[in-house]
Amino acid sequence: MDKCGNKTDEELVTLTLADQDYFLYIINRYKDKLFRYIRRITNVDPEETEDILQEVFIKAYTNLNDFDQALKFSSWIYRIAHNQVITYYRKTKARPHGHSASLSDEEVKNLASDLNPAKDVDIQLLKSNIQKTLGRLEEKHREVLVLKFIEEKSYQEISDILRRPMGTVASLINRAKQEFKKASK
């Protein structure tokens, strides 16, 4: 089992269906990514994020037999995370009003490169401004920007995660970029 780092997600799913111990490799592969994703699209503290993340892995494990091999596994598990965030907010009757997770310099550059801010802006100031601006956006706009520019998901993956047509995703990303530019002024 020590050579599972070289396995694809789909191979790990097949192994997990035969032996549940392999699910630990899936958890280890996705726990940090999903933790950051959940923090970026919500305003919950780390403990609540851990609770949501635990529910994501429980749902993923219990529904592993239903995983559609036509989709990327990452899209499937991000979709589960997306749904768990919605479920969390329904339970608490709150909506996300911002995000509190920090962004790496590389993630800031990735998001900023497409939005064309001034090139000579100090990266720390830029990081702070991007985080504040993302926090001011509607959830749907914040989420597509996070998926596209921070999580670096393709349009197809975003379409699979949000269950929206790719044309809708493209329009939503364009509107989100426009809203981001307005909110950053």
The other form holds:
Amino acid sequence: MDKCGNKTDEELVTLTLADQDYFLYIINRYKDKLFRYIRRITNVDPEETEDILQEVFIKAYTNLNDFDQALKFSSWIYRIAHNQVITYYRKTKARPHGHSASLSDEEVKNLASDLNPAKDVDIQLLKSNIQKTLGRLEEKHREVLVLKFIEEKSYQEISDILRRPMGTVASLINRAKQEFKKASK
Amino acid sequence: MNINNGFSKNILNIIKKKDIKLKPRWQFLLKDYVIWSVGAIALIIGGLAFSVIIYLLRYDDWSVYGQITGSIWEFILLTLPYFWLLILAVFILVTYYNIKHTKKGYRYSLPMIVIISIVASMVLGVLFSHAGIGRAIDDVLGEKAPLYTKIFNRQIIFWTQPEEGRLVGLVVSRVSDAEFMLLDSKQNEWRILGDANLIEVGKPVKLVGEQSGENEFHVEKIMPVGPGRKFFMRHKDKHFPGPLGDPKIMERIKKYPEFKEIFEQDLLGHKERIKEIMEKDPEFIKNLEKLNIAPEIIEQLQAE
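And the form predicted in complex with its partner chain, for comparison with the form predicted alone?
Below, the chain from earlier opens the complete complex, with every other chain and molecule after it.
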């Protein structure tokens, strides 16, 4: 299992294209990250999240030849996860309205410090309510905050995941931060 | 919270059990090529439309707008090539759509893609225009396209308003130094009073002046026809099909010697076509004789 631990994502893709068994390493590398990501941007229970995730990996495998080596593989597979969540909502006709994955202290600190709550919001209150606050945000605002402050993606990566220009991503993050501050009061 | 380790193997088993295959690379490449090709074709069509717009606007008689309309704005509104502007807009949109749907198209903002599409179409349009393509397109459409004056070049209609002091048509005869005959776009015959030394029989002209009778026009300014010039050459085609062709034109051939001269030159210039017509229509030569076409020309045609 560890024999591919030092291989890059792109190398694993190349290996998988020749031998499907290598896809196992890609799944292992991304399953927990994507599971948490899906849980954070939706409100589905763990079983349903696994179903969505299963579809994500099957789609990723089917479309592996479409992966553009000029992009980061993580952006590409996060994009598939993003699309699969949208497909799930379309199928179930539900909308995300909560935020169910727990956050680590590090993630909370990261989100809280960047939102500069010293002036506006009590940091302890923000920490305790951060999950609820995220859950109250519009899905596009929640997702962009999750990507930026919890998944710690760069603007370029967020642009590649959401398929929006970087300028749009920047203003989306700004609006989301404002919404977050409002919602946390 | 993490997922149990069986999850990964389970997915791989599903892939194997259901025999899920990788979509072949060519499918993705084909999609990319289609998007790029349609975008490129749209860009080229936009460029072609822009080159026609340049051609139409360049010969839009800006120097006489004061004489023929109340203001520059009225002139622009009346003579703008709306059809070509619409075509340009549609293909700029198609270019935009295709750029947006390329693999990295999402990285560019909407205004940037729109500006890129517009600028690219215009640059191509200028290049095409320099190569004479705008003129060539207008010539071909003028010669062949149905509804040419209603769709492709409404300037012809704008210039066929003698009551407003505008007239365009084909010079069919020079009567004297101060009088010539003109056929307008609706094939009406006009007696034009003015300097006939400035015209050439067989060429279309634009006239600014005043209607002085039912089919009489007093000319103040004579200008050559740019866009639409081939539209007035359509009469050439009408000679050939059928035993007598267009009776109106046949009558004019009889009536105006210069017109007959042009017709004779056309016959010699289209020998291959005449040969085909003669094979299909044995009466054709007899009809030429009825039109008093020079016997040596008929002999040349028969010899071919």
